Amino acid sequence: MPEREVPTFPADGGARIEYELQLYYWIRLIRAFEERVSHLHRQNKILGGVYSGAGQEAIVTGVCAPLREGDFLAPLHRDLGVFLVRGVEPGRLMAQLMGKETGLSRGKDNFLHGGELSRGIFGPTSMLGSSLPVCVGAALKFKMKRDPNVAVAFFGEGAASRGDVHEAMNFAGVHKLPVLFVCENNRFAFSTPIEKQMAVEDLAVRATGYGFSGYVCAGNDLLAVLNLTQRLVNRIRNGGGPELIEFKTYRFRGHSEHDPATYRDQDELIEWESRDPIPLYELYLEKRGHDLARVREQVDARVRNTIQEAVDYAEHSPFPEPHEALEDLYAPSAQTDAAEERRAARGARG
């Protein structure tokens, strides 16, 4: 396990300042929209799966917030905080579960394959693992061209048995490719516990037999998941090859809306949801110095006008037109740009 260090921060004082509450706000945001979304879903406003990430917002965000622009990630159907994190608008991202137009795949599909390559965003899938080797291809490109940008590849304990990401890894590590794979080992792989799915106590440590090193994290802490992700981060975009790292954490809720958890030992569920990472978070910035009462206050604010904002965004656009279901078949085109003033259009008259 790496030691602990303190995290990079600006070091001009007001940066620093506004940095630490941006990260509370992503991770206030993540857990709210997630809740809006799980209430729309009981209301039959949401098509297709709602699978909850509550539980695992720290990883997501501190992840990402040492990202740069130009670099890919392969997030899972329970990272929908990275979408938010790496700036897709919340609008677009809510009108993608709801099937509608404005959404990321235009209405075509479920927010579980939804994806924003201008984000650098490549969607998940449903076989959950496959999207390793999509991102060890980015990796791939970025050392051919000598792009100075990283590829982050999400998967969850129970996708690391799958062959795909040990041929993803194993490329990776004989090629020295920029990759940072996260593991997000929240103990079940939907019912099954991750003693009946390995004979090792930490998955992280995998990845010597591919070449690279694996570490462990707290995965309910803010800090220090932010600690080694920039850490390591810094490493693979200086030519470092790729690294691992496995986060322990938990999910709060079932493996997604239908699913009570039932199979789950509920003293293990209050000691894991002890840990939960925005109180964690909050005695942090408390301790720094903010007046918690009030910025928690404005936080709160702040995330219900803009969770508000995204739902009325997303019940006012249209669903797609019968015919559209044609489009978005081959690579851009006249017909693809007639398409987009016709969107355009629509979208101006409201």
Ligand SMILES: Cc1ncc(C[n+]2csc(CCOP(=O)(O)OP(=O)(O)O)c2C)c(N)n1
Given for the second form:
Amino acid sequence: MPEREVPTFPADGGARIEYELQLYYWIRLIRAFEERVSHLHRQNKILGGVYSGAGQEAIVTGVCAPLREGDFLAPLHRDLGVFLVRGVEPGRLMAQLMGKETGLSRGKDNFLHGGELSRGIFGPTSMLGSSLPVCVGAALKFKMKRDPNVAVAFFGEGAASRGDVHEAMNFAGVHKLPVLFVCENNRFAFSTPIEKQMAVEDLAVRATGYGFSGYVCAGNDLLAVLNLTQRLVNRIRNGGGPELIEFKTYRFRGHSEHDPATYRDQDELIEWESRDPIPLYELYLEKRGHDLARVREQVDARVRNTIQEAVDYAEHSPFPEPHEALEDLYAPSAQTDAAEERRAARGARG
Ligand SMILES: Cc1ncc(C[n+]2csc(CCOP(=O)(O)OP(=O)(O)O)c2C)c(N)n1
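Please give the other form, namely the form predicted together with this ligand, since only the form predicted on its own has been shown so far.
Up next: the whole complex, starting with the chain shown before.
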């Protein structure tokens, strides 16, 4: 029985206004959170590299907003916003970035490999693209168990040149799996420009070769991202099989904090900065009748407080104790639990 089509925005006036403002909060929170992380990185308080997604916030916001509990996401290094939109506590996320005991991996890793399975977020590995087959595996499980869930795999156009990405899409196409492939094409893979990465104009055309559809979308336009994602996620949930969206975008900062990105053309950067997703969405809010000055003031204060609380929480959290390095290495299994119970029972009998 196909599910009802879910509209992009709630129909009721009050609920719609709330949703529009929630989207604004997320997009602003992601930008400000990452800016604060850059500052903290310069103060040597962040563990490992920092890969800013500034300029690309509309993609993570607009892709995650229509998803539900139970959906599965595989973000990559530039997708910190996925954690915030999926409701991971900002303090725990900040603690992860600082390698603290209260972080997602309890201080065992930096942001790059942190996941949060309770929110359906699979932690990336360093090998670009290797999380796509895992994400497709999650989609296979949804299909086998008839769960009405969707798996979402994020990747850059650079990662798309890896074999894993081809294998994941091919398998998903053959088995018509409930997966949305999200390519964030920001025109550079570190210093490699798009012309040296692919011989086609649009990566989206590759979907045809896997037996599903590929779409090109303006990645800095939150409404465009949201509308297309909502439409495709509905279709995927209703058993329509995989879809691919290629979002055209640009990263405003270097590949990471240590990269001044001097290989980029300044005119190109300025052009893309003038398509900043935040003012673009503010314009929409204004056209919808929101009092932008008031909304901005309120959201500024909320974002500032959330981030300060997150930093305070993380800074006051301890680093893990050395013996904790050997904990949580394997998932607890029923077999281990049973073995432990037997050992305990033997011990009790003497
Ligand atoms: C298989 C592999 N090759 C190279 C790297 C080094 N590396 C890390 S991020 C990156 C750029 C990736 O570009 P893209 O996939 O387009 O994502 P973006 O960084 O632009 O968001 C590279 C080359 C890696 N981690 N894994």
